[in-house]
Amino acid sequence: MRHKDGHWVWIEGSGAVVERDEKTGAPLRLAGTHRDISDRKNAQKEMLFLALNDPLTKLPNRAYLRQELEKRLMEESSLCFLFLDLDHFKTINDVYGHTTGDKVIQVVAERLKSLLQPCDFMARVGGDEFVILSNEPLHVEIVCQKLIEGLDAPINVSEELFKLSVSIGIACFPEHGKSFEALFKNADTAMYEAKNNPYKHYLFYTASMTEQLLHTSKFDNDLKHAIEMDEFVLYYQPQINLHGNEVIGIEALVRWQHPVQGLLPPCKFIKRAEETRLIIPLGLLIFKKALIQMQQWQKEDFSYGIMAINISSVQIEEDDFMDRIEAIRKEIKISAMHIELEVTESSFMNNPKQFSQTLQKLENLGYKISIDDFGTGYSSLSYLKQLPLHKLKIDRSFIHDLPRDRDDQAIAKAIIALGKTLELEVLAEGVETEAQKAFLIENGCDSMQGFLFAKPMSAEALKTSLYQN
């Protein structure tokens, strides 16, 4: 019992806690009970550790984070920050669903743990990233080979292996920062410019990764204004029926209207439109733009067999992509049968089983569907077979150096050989002199395009060009 306003406080047998007058003993009121305060204890033990640790994992989250380092920071001369970030783990998660990808995240956290030191701090502070606080600056790099190896073997969850690579980046204190501000800041500045390196999986921070992070967020923003003020234009290039010459179809081949740099090949932006998904606006106005050519053409009764259109892996991987060419293509009423998409190669290669169901549906809606720079991807054949594919085109790197390459000899003739077995149209790319073209002809290939017959040009000089030829 204890004594509380001149009143004793009796816990009772029961677990009852009673408030009794000092003198009689007598019962003045129920104050709670045993369980209560248990119970209160509990929850606020529990509100605490959600407070500072990752509900999913049980590691420390951020918040946690900030309190450690900012100890470490008073306590040690020297620390490194690493921060993790899965490579491709969306695809988990959009493929699998979240119930899956939590499972791995989970088994990627233990494994992650089980290969640092006691001393080490690790934390989950992001869907698919961690920090982990070292402080063996002088061992860092022989760390991160041993995080980097700890993931490569498969993770097995739900009967499926999963492939696992990380990206980090590194900054130490106190060269790359003072603050836990700074520290974080500079390390996921590093983590992306490892993930952008295909030689290294970690990085160490720099003072010019932050210059060039302000040159890419610059050009993300004059890429989205462009996307809004419609500063494109398409280029289109024939493509010839090697056997009679005839043009068979027209590619259209995006370029940029920018105000100071003049006019920019796709070569320059179309890799970071996909990094940043502004590739999904920018691939509709493309296609719209297409088809409003193509409607022109066909008004002014010039018609050059199908249109070909590149579509980007990231717009297939949208719920909503066909509904909304479909959109576009009934509003400017063009038949499906008079247009080819072009997808890469590697694209399907991160979801397969999407990207050929998505496919076979728009192959049902009439479009054809080709590859593009066949020959540079690690497509299976058997996989390959099962996609409603109309054409392959076999990549320019292996067009080059034709005839006189053997390497490219055989990779073109193979690829002509596969496109036969499979009953697919094959068009050879970069085609640029009558050597090139005769092998081609001489080994079965149907058609080209390249600079040989016409380079890319105006909507205005393709129709010119077309009827002088």
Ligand code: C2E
Contents of the next structure:
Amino acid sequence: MRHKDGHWVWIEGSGAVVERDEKTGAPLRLAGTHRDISDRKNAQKEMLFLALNDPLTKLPNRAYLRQELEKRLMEESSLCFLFLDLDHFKTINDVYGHTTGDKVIQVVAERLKSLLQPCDFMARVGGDEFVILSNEPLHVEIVCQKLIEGLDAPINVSEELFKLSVSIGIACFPEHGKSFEALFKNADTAMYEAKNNPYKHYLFYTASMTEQLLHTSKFDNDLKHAIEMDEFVLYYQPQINLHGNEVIGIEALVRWQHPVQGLLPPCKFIKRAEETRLIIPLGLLIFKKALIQMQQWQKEDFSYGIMAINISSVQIEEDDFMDRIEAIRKEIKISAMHIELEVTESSFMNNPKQFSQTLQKLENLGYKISIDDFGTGYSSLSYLKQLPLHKLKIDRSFIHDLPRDRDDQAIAKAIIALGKTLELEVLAEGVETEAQKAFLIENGCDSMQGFLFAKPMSAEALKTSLYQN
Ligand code: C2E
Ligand code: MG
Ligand code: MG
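Other form of same protein, the form predicted in complex with the named molecule, not the form predicted on its own:
Entire complex below, previous chain first.
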């Protein structure tokens, strides 16, 4: 700022706006005051801060991380890149809302940061993703352990206690990558492996992880393509009523008619379809196929009781799940009364309130609901009582060693008694022997399903076999 001929002239580099004579370019007037200038300076500072830091946690962001890493790669001979991702964080956002989710992230960021050395660098690179740069490869496992244990104590936000855990992938410079991109990608891959590893919360990157990732990504593509091309068929297994020895229903069980590997059972693809959420379009495809089969059998006057269709928890958590199955049902014109939806106990662990509301609405529409694989989850009995259920299906792991095994005897009897108390029908899955059947009849089980009666089979085979009996 200079004083010239009684006028204040501002140096433009300071950020002030100067009006100039159009011809001579001489400064005429300042558009601003002292205050404008300091505001402007603050605004500039703030913009610079926002360009390099995350507004929520005030931690460095991805751009800052890149700058810092590239600087350190020039200065250091070794370095560790830690990629951290919170486990199941999405559930917090889904259940408690984003405001609570944001507060939890802030506390996590502060807590993790407080466990680091001043020379470590920590950035937030995504919703629940953080990166730490550590210059001490020898101690990196101790750092990971500290971070994992640091999250052990619950986080108190909005009068709720959140118990969090984290998965960490580690890529080391120079052996696992020499650039920002390579270290980021490889640490991310190792984190993904750690997330799927039941024993380790942190893992170092290895080349085989990339191979595995490529394999998985090819599988996902194939599965997506298979859904688009409809490479799925439904097999059907009868459910038998013990008292009348007649078929009371049929369970639809999906198979993938793989162009190279042949007919694949659900254990080869359902879990992955759930992880990738491809189960949502696949589940709708299955539902539609089952209803088209029902329509066909209706035309042929073939009666078989209800049609049981397996529904994954991922499907139920979708807001429009009910609307979408209802649209299919109305299009194919099948009464909901003839459809039973099989859900597993684990479905209501994530979001019990939403789960029971959805089931209630489905029941109001006339659908029947059964709990599949009962006994393998941890459902609270008082909660079970509030659900609009029709049937409990005892998991086949409790049937397998009947009547020999005393523990299984006790469990099967207890589930049958529980079903009776709650006024539910009880079906035993996986009945393979006459001895199992006799035990179940003796203990008052209502119905059964298993290889003793019939294996799952194609629609045509099922119809032929039922007509013969
Ligand atoms: P689930 O719903 O409990 O189905 C029963 C499974 O037990 C079927 O296996 C059936 O073939 C098998 N099983 C029936 N009776 C016997 C028996 O006497 N002995 C033995 N050892 N096994 C018996 P499958 O078809 O391989 O299906 C496995 C699981 O995959 C199903 O368990 C279900 O959780 C899932 N799944 C199958 N189809 C679908 C579907 O359309 N959608 C979804 N979301 N999941 C499905
Ligand atoms: Mg089932
Ligand atoms: Mg089952």
